[in-house]
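Next comes just one chain, in structure tokens: the form predicted on its own.
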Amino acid sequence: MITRRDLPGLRITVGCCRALSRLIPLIVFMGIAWSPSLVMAASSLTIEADTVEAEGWQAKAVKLVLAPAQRPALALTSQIKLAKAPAWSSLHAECGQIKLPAGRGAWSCQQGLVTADRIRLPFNLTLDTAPVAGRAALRLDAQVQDAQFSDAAGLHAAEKLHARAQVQARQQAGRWLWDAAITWSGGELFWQPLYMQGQGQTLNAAGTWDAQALQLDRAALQLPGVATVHASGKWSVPERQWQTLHVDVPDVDLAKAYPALLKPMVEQSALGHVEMAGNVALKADWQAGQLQAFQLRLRDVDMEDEQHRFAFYKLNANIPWDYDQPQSVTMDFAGGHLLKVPLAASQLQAEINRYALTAPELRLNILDGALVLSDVSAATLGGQWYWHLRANLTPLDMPELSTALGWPRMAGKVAASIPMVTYNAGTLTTDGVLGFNLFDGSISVNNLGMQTPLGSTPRLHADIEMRNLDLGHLTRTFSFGAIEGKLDGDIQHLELQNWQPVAFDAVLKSSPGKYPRKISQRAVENISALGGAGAAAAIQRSVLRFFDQFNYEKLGLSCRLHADVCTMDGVAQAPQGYVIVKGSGIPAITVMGYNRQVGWSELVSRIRRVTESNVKPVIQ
């Protein structure tokens, strides 16, 4: 160690090996620097150190200049590196003005500034160490103004932060009794995934501290207009974790809490884009760093997905959870919808046993029927959900259901039997065939599977088989013109992404067997329109225009969708295209299709125009 005094100031230069330059030299030098008597004896004091190391960080080229009569009165420069940082960064700290008491008293650093890579922290600080009633005590008052920082990844940043922290502590019976108040009055903070603005948030806390534990007797975090969070607990200093922690949030305004606090954390889930209102209360307990129990209560919560996938209104729920004891869950809501299917008022009950939920039966009332879920079992393992259930859809009135779904009004009733459905880490599969009765025929869904069904981009695949659908009911439902007959259909390898078709291989054709086969002129026109502009020219002309309906032998149309292009075909080949309707008897008509490659969006537009009766092909 080399020590040199330069009058009228004092200069101390320290050179030492890395092994010896631990934290102790810095503490020694800082002690010398802040020794009022030494400072008073000299107009300036300079301290330099090659390296300083401590747990979690290193510093090199440390230089401290203390000159109370100058501006800045105190300046510290160094290169600093945190343990996990990839490189060294420059650090500069200064106090524009300082106050150093002759003995114990108020230490003050005014017009202070700390700068480093991506950090600028203007501050004022006062530390009073004068004893109280003969006992050691301290009072800290620190303020930051227009502070800003960011990290290289852009995951944490702040702009124009204004905050104040006040801490009081006094020593008693070998420990410190403390209380603190922190106010965040302005600025913006992004701490992924949260973004918040300073609006007068305050934290008031009190407790004790010693070498073994930080006791939090009480803490109240006030988020104006949103909630007040109360907490208490004990932090183990040696173990660096909460031995106990209790959090109580008695009333959260969801309309305000969702966009600021909840949405950033559930952005990629089904709850990532919803509108919420109502109130929530939460209590939670941790022991030895592990969640031990919680109770979540929902009161008159309205929840509506912005993409109209689901909604629940006046939702009330009591959801308790205990690591050691099974708990009963109750939930009810006044109404809502699921994938546009209206939900009537329903009550649900289930049991939670640690990380598993079971219910013998859950009944969702839908219009005049119900979706009855049975053998419901769900569990979370490794952060992933796994569940299975069976379901039966009791007969529903199709006119009401189709109207609610925005479909053409359909007659009759629909019922379904859904076999075992399994959800495994984001993928939903069925064990069996989903059966529906519709248009006097049957529709079955095989190999149904979904990925992230309630996520932001759900995917679905399935094979669909339709048999003996009554074309009369079907065409009247979709305003397609009148067709008498039966229809079979197969849609293989259907893939939906975000509920939009991206691939399938579909064939629709006349069912085998004997039955009346008639097609109206309007239906012919509409089928012609599906084949493209040239199809209308294929209609047999002249006297046929005077007939309202025609006989046909068979009809059919196929579409293989790939890369947003539909490759079309009919029931037979023709020299310049394909046959969509093959005539038979008198009067007969044959409808041709000429365009084999049609853009999917164009085909959808044609179908929409047809069903909206806007198609007026020219019949010559």
Second form
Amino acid sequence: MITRRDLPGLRITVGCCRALSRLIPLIVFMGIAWSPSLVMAASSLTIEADTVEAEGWQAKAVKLVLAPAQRPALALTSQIKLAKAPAWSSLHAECGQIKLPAGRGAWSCQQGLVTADRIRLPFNLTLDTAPVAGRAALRLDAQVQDAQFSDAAGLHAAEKLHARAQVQARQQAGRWLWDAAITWSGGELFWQPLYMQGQGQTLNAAGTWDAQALQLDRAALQLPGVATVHASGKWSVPERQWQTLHVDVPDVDLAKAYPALLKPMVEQSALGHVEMAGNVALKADWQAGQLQAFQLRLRDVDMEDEQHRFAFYKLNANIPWDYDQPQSVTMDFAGGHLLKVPLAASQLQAEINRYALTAPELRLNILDGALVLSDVSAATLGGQWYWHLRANLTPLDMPELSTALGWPRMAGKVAASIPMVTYNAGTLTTDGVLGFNLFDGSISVNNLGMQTPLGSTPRLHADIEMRNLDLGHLTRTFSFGAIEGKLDGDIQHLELQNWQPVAFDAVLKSSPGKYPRKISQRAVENISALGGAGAAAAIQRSVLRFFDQFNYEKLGLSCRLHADVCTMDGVAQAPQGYVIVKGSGIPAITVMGYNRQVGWSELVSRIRRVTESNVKPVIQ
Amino acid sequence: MKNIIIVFSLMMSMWLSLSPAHAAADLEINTPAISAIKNSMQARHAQLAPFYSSGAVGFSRDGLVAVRDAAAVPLAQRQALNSLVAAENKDRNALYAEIANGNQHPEWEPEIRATFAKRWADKAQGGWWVQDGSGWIKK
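Form predicted in complex with the partner chain structure, per the form predicted on its own context:
What follows is the whole complex; the chain from before opens it.
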């Protein structure tokens, strides 16, 4: 409240009625009452104040000129500064025409304009204070046309704004009963992170108001084509927060709501770049400013990540949440994929207890098998996720899976057992050994760890042990030329960055034991190509070119990758090189490697050339 | 006594010259993570360049980019600009950390960031905005 003490430099000049100047201006300034006869008698009224201070803002060089017969009829200029603002800014407000009531009645300010730094607000305003049925009442009709404003950072701004607000209120039993209708007919609004265009959005609301609380009995916000938001609640005036608030959005068209409303909010999360369709319903309750409960229902939702990391089709879900009560979550979908692994129709069920999710078993159907997650427990703490689970992959048809993943077509089945996997704020670790069955052999992965698997620079480290892989399956899969036999491999200290190897110590060699060992002419050529230029010279071409297939005793190749260089070795040492394939029996063949240091990218491109099956053995 | 001091200072200077903190960081180091980040930044550059030119976005003194003047951008594009800037800064932060990691010295990240901040400012085209100690200046 402005008091006389707050207005030390108040100076008033009134056109002709100086005698009244002591009393009236303050009252005028405070806008409490007005004597029309006085104004009519005066040709103009000027009020000046050096400084005006109030809670939250201060003004200086305030000048108000009221001249009903002129244009503008009312003009206010001032320097104004909000408590938080760093500098003063100029404020100018005027009414082109004003209408002042005789007694209580309609006030009007037509062709009004408020301008300040980055604000231009043309408006028309009518305020009717005539009592209704003997009780105090207000009727406000305000319109803004072509308005614009912006904060200094440009993060809250509007342009070409057209809107109209109509508010009615009447006093009853010590409080005000009110209802309001606001229509936003045009223009653009950016309220970071939301951007919206005025398309006839309307807000209708009604309630009561007194010094303690603003009661919202009902409110309906209509967002044409997107949703209608219903709300009710009670805003506590002294506490400045919603004591209770209930929001109900029965039917949201996701295809329209996602880009307009959801995307800006989840832009930085995994859901930030997703195409969505379907319907969503949401109910939420707040108490004392805290979210108390919500229920989210998804109906036939399709979502597809633009970076192809995941997709779900015909997703239906019921996700209730309550601060105090554990709730049961159900979800099912008709299909989709996760990190390119195709998902078949699945049903999931879990329990949410405040910020933690648990499920004894989640079964994700993949092609003809399933990934069964058990002992699932997840929690979010300070915006970070923590979870752990065990998993078991029931046998999957490998040809189908490899085709779906865009890999070379692999034969056989794959199965896996995955021990406890823990995800700790971006880092994934495993306790124990991941076991896979592939190429009739076994692959076990030890010490697996991953950092930010879904981030921009995922990292993985692991030790891999492969035993008794069928070389026939393997070489057919990678179009390498036929080799019969079995292969053992150890890849120690494997480190992948962005799914590319940066370091490992790998040894691949024939498995011990008795089994047929044959290698085709083409495979020999290809292996020679891996050893680099010169390796092919080891083939005793003159005699051996007549044979399609050779016997071998053992084969093997090792590569220690460090700093983009692969240091290679074979199964035995030889003068000037190393032995990759050691022949045996008749016809026998020995393949040598001579280059010990090979650039990794060069080696990868050699393997790619070899496996792209465009290499033909050239026997001279 | 004098000898002890000389020996001590000799040892100290030897230790300091051997200490890895005084080895030069390899800023051009390449790892798959770094090349992935660089590719992602390169792909984004075409989208950011008009905003550098219009002055909406400038190079900040901490080696990142910042929205300098959102008013230079239509309202409808402002959130897209914010996202673009956030994505660019995520990559830049990751790049500095990766280069420090690639040098086996994660603690070098602040120096690497400072060096890059200077590089970005030096490489900025005429008309682009860069932040120095005192504030934004137009090159």
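No experiment lies behind these values; they were computed from the predicted model shown. Positions refer to the first chain, counted from 1. Think of the rigid core as the biggest set of C-alphas that the two forms share within 1.5 Å after superposition.
- Hinge residue for the rigid-part rotation between these two forms, picked from 270, 386, 256, 399: 386.
- Rigid-body analysis of C-alpha superpositions between these two forms gives a rotation of the smaller part of 18 degrees.
- Once the rigid core is matched between these two forms, the CA atom of residue 445 is found 4.9 Å away.
- With both forms fitted on their core, the C-alpha atom of residue 576 sits 13.4 Å from where it sits in the other form; this compares the forms between these two forms.
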